[in-house]
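Take a look at this single chain in structure tokens; it is the form predicted alone.
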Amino acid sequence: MSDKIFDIGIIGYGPVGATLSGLLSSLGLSVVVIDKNKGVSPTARAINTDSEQLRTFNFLNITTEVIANSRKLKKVHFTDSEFNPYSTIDIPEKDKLGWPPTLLFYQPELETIIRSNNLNYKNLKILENAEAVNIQNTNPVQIDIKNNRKDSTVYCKYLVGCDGANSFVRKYIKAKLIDFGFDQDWIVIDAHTTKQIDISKDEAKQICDPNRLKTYVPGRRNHKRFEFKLLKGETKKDFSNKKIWELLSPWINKNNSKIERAVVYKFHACIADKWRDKNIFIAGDAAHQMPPFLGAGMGTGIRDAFNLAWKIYLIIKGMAEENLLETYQQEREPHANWTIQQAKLIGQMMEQFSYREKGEKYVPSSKGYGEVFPHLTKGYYGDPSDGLIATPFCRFDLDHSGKDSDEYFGWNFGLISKKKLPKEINLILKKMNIKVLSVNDNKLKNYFKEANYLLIRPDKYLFSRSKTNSDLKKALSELENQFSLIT
């Protein structure tokens, strides 16, 4: 055996992998990724991120980055076959997390920022062109490579399969597929615009042609992605370079764009039974796939990455017990589940409002998730019917300091008071590694009513709101329970 043994494994270097990778080895941690491909992805695939992302990039210091390297989306169209509006969703500049919402970037740039600031930690090893061909779900996880120059093994204390669609380590843990019944055969096509063109560069529009299903969506600076659902008996071959041209004249044309893919796809929505066998994790595409609708996909692959990373790292210093991974698939997965629902919801509006321009009656086989989304069905205490319980905290500047709130607690649990504490609170605080924060209670107005201190996890859920005393420290003990903490 070799004598290094990495704390964490991880197969696969796309967004979610190199990010997860980045968490990890920002806390201090060992890491190993093992990627079969060499480089960042040649060609756009995810194109949307959204404020919670950009949280999750700002514990790597590069927010600013990607959003400067990105476009803001203020509307999106549920249009007829003339682009005339049926509906409209406007798109706020920034929401409570202080950033946009919605924006746009192109991939091998945002892999590009992601990897670059991996750099900086030495504690991270990336090895490419190496494929793992065998697992032993052993102690610690064994992973058998092969490369180009000569075969090789890694140990490591956990592993996760960030590996896609496909994954290696969601068949070896023998995780089975629950298909939800929405495949579809679309052509995606990037384009970049190569003269300036009249064509909208803020608005995307999703086209219920009853002829065919289209999306529009304008990319950064002079990127476009385009999307056309396959019509009965359409296969790829029907795709010739002439009828692609065709499909894009609406947009643009030879003289003012290069296409820089096409390629027919199949999309599913689909949820993997079981996200982890012993030491073993899938995230991402590994454990869950979708429509491409709501462009949600990579977005909750992060949040599957922030909510394993937080816990690992916890459960390795020593500061939890080895069952609080028992909640990563507990809250992932319900929350996964609703945006697949969410995504196929979208596609059957657009079939809706395709057969309203024909003058035909069509209802949805289904409403949706049929719940409101409180984000986490598990991992807080207190009634999510608030609306903010259970959901993501607001971010917010702290007084003449020059950070803000994420910056000050990091990646620890944290308090929120607007009370003095009692000392026999503040112990217990120390004990369990809360940082606490006074604040005044009008910078939270709505998470102060009826409440003195807030509870937040190091994702930054808000996972309680007591006004008591007496209630925090039921909070605290439901807190310790939750989570396993060593105290």
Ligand SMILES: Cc1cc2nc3c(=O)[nH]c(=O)nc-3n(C[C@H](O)[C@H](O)[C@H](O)COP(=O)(O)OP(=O)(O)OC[C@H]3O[C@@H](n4cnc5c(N)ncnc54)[C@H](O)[C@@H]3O)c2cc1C
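Basically, rigid core = biggest C-alpha set you can superpose within 1.5 Å across the two forms. Residue numbers count along the first chain shown, from 1. Remember, predicted model here, so these are calculated numbers, not experimental data. Compared with the form predicted together with the ligand:
- A displacement of 2 angstroms or greater separates the C-alpha positions of Ser385 between these two forms, with the rigid core held in common.
- When the rigid core is held fixed, the Cα atom of Leu476 travels 2 angstroms or more between these two forms.
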Second form
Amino acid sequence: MSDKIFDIGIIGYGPVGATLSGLLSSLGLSVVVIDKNKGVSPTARAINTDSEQLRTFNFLNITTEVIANSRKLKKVHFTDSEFNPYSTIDIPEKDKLGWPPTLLFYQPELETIIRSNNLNYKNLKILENAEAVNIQNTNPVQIDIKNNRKDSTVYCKYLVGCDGANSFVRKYIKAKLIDFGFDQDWIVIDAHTTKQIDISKDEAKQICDPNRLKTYVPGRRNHKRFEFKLLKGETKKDFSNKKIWELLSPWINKNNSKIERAVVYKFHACIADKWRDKNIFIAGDAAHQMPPFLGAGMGTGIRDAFNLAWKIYLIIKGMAEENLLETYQQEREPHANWTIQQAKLIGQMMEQFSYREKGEKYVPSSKGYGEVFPHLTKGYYGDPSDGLIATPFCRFDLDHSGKDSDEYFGWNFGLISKKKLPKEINLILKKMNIKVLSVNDNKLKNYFKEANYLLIRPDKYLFSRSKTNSDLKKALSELENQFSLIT
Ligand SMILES: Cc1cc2nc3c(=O)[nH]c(=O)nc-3n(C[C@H](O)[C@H](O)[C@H](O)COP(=O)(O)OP(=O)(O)OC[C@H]3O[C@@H](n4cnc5c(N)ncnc54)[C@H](O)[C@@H]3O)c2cc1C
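Shown: the form predicted alone; wanted: the form predicted together with the ligand:
Whole complex next, starting from this chain.
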């Protein structure tokens, strides 16, 4: 066995594996990431991100760069075949996390930003052209790697499979995919305008044309994304160059744009029934896949990475029991499940509008869950009945330091206090390494309704709200029971 046992091994250096590598490395853990390919994937699959991902990226100090290379979306329209809106979603400039709720990026560029930052971590080993061909769930976990020059083996305490839709790791842990019964073929076209043209720059359109469903999304800078549903019996062969330009003709033409790629994808919806086997986990597309109507596939994977990173860190540092890792699937699966249902529902809403134009009726089979991402429904937090606990806590600027609240708390548990804290509680907080912020900002009015103290998890989910000192002591002792924060 080689001498080196990495804290974490990650198979797959796509956006999810790259983000997880960065997060764990930034926490000082030793990480090895393995990818069978070299360099970022050239295909611009994902195009849309959200504020929770921007929060995660800010832990890698790359959010400013991501925003600078993205486009803010202002509206999404569901329209008839003539582009007249049936329904419009207005997107605010910022949400409670203080970031744009929707942002359009170019995936190869985003992955390059994440990977460039990862080069700063000396404790991160990146192995490319390295295919994981065999794993053993031993202690440590063994990964056998095939490389065209030399085969090798690496060892790690925990392994995370971020190896995409055909995940080798998912198959190894014998997880089954639960199918949501949504399979549609769409042709996805990425184009770049070469001249200034009159084309909607900050409004996306879901065109519910009864003759063919279509999507237009204005990407960052001159990138434009078009998607067209294949009709019954159509295959990729039916899409000649001429046909593709015909489809694009309401927006762009050969004189003002060039096509980067036109690929037929099978949009699919499924989720793994098992996300962990002892010291092996799966995350990202390895654990779930969804149609891109909500633009949330990659985002769901980035949420997995954020959820897993701090838990693995606390366990490796001896500050939490192994059973904390059970909360990974408990917390993430219902959320991913909901997101898949929503993505499927948006596809079905497009069908529904298109049937309306034909004068026919169509009833979506997918459940509607409202527009707001759901709370954690199972896992580790206090009583969520107030609708605030177990949801992402807001982010706000701190007047005195120039930092924002996320930067102030970093990866620590945090306490926000409206009242002066008694000495004995201050002492406990210090021993537990909980960062304290005394603030009574108007932005926190809702949170401080019938509460004086707010406990925040490292992933910035609200853990508890307490009114009295004794309530707070109880919440702290619950926290200490679960985590051994006292060092
Ligand atoms: C048309 C389209 C539009 C989309 N739009 C959006 C969107 O707007 N927003 C959004 O959030 N998501 C979107 N998605 C989904 C998004 O692209 C994926 O969810 C995301 O890329 C998945 O990232 P990942 O890191 O989990 O997997 P991948 O990007 O698939 O990366 C997996 C990596 O694992 C490597 N690998 C696999 N097996 C091995 C092995 N045995 N050994 C070593 N390496 C291995 C691969 O080489 C690859 O680099 C879209 C998808 C499509 C197809």
